[in-house]
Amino acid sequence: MPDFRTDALVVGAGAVGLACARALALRRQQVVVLEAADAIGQGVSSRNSEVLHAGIYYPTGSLKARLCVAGNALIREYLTGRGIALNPCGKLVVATSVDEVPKLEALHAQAKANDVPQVEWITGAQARVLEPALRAEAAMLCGTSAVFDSHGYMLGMRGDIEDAGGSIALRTPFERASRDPDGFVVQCGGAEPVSIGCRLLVLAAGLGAQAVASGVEGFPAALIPQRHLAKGSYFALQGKAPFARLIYPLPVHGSLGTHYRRDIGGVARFGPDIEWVEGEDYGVDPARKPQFVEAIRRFWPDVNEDALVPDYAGIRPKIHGPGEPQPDFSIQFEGSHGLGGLAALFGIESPGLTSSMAIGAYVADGLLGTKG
């Protein structure tokens, strides 16, 4: 017998886990969120660009496309309503040479097919009117792209969960889950181990998704995708930020490319690059600086490399390796794994933060069979 029961248990208190818990709590489910760390949002959610993406990059009809576009609108409304910092700066995706223009045209067509609002094709001259220091043959202006306070956003969702009667259990790692007639019994570790019974179980563990799923009794091993770790480093600019808007090159395989943003505090940052790694190492190697300078100079020729300093790094939980096709989000319900009441999330990388509130609604709808 479990020590106590709840309606729903969510593993992981990052942006996606909190959004799932919030969506369930707003649907009158008693929710407990398990988090191994001593604070919310300490994993993937704490080491990203804090960018609200528009939804231009992803195959039409995919979860990434649908949930990114929907999530962008939901989060913008949420941040505005709560007074959480949001800079609706917009984004310029640039073709820096003539031979890149066809690729940008294809991306523009993809954005239109995805019904992304406020997308505009502009010439290089028009782009330089907006951003005089920019090099561009042509550009796509994405009006719904923005920079925001992701930690304020997560704190807001935590408050919503707790206001609805839910709770966040910090320093409480998931150990394993077994089936019982009422759903699941989850064994939790930490200083005070406890077992929790729940009807609904959501696995939103980010980098730990595969390990957590393998600890669920009856979860088919064949449905657990292999984890690949992609490290992204960032460099900061000492001095005045050169652009008001987000500046993105054309995407490369596995990444949106080394881009520019001016964060909420006004600091100019570049990144992430992509480096396939075996373990979680968050140090930034200063030796990567020449690669950053080369990438930045393609769209900002006047960058002063002496003003670039190592900043921070993040790890993305990919479910594809180098050279492999980039898959969609993997959100598995009973129809996939056969375990009623379970939602298992894998490969929730970019645009996971932007999509988080829409992912939460999608998961709650999938588990409860309800809308709204």
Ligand SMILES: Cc1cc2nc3c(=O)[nH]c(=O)nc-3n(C[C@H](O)[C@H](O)[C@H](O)COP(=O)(O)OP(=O)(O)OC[C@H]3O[C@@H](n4cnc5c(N)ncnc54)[C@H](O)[C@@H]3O)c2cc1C
Contents of the next structure:
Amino acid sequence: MPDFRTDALVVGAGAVGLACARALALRRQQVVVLEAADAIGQGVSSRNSEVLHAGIYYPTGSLKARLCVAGNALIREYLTGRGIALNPCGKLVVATSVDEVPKLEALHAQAKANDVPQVEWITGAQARVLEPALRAEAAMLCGTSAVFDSHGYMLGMRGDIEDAGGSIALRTPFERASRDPDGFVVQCGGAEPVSIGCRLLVLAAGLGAQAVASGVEGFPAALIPQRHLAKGSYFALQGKAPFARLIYPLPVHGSLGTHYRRDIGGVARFGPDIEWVEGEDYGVDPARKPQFVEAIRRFWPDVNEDALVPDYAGIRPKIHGPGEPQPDFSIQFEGSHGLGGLAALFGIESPGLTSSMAIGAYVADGLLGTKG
Ligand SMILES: Cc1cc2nc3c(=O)[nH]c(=O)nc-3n(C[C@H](O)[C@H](O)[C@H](O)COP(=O)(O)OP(=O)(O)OC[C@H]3O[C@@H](n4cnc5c(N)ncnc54)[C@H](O)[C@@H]3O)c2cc1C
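Could you please show the structure of the form predicted together with the ligand, as a counterpart to the form predicted on its own just displayed?
Every chain and every other molecule in the complex is listed next, the one we just looked at coming first.
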């Protein structure tokens, strides 16, 4: 017998777990969120670009494309309604040479196929009217791309969960789950180990997704995708921010490319780059600076490399290795793993933050049978 029961238990209090818990709580489920760390939003959700993506990059019809476009609109409305900081600055994706124009054209076609609103092709001259310091042969203006306060967003969702009668248990790691006739019994560790019975179980553990799924009794090992870690480092610019909009080069394999943003506090940052790693080390190697300078100079020739300082790093929870095709988000329900009441999420890398609120609705609807 578990120590107590709840309707739904969510593992992980990052943006995605909180959004799933909020969506379930708003659908009248009693929700408990388990978080191993001592605060919400300390995982991948605290080490990213805080960009609301438009949805231009992903294959049409994929979860990434659909949930990113939907999530962008949902989060934008949520932030505006709550007075949480949002800078609707828009973004320029640039072809920095004639050679890159066909790639930008393909991306523009992809954006159109994905029904991304407010996407406009502009010439290099038009781009320089918007951003005089920019080097661009041509550019795509994405009006719905934005920068926002992701921690304010997560705090807002925490408040919604608690207002709806749910709770968040910090310093409470998931250890394992077994089946019982009413659903699952989850064993939690920490200073006061407890067992919780639940009808619905959501695994949204970010970098811990594989470890958590392997602790669920009956979860088919063959359905747990291999974990790959791709680190992304950032450098900050000391001094005045050179552009008002987000500036992105063309994407490279596994990453959207080392881009520019002026964050919500006005600091100019460049990154993330991509480095395949074995462990979770968040140090930024100053020796990566020459590669940053080279990447930045392509779209901002005037960059002063002495003003660039190592900043922070994040790690992408990937489910593909270097050179392998980039898969969609993996969100598994009973139809794939056979365990009724379970949603297991893997590979929630970018645009996971943007998609989070739409992922929450998708998971809640999938578990409660209201859709899909
Ligand atoms: C460098 C970088 C830049 C990015 N930029 C963007 C961007 O600009 N826009 C965008 O949309 N997306 C971006 N992303 C992706 C985005 O950050 C992630 O998709 C998103 O934050 C994932 O949220 P999550 O809740 O799934 O994971 P997390 O935030 O990592 O949350 C998972 C939580 O689970 C907890 N946990 C793990 N194991 C256990 C356990 N056993 N028991 C209890 N709790 C556990 C962890 O402590 C963690 O808090 C970026 C990612 C990276 C790495």
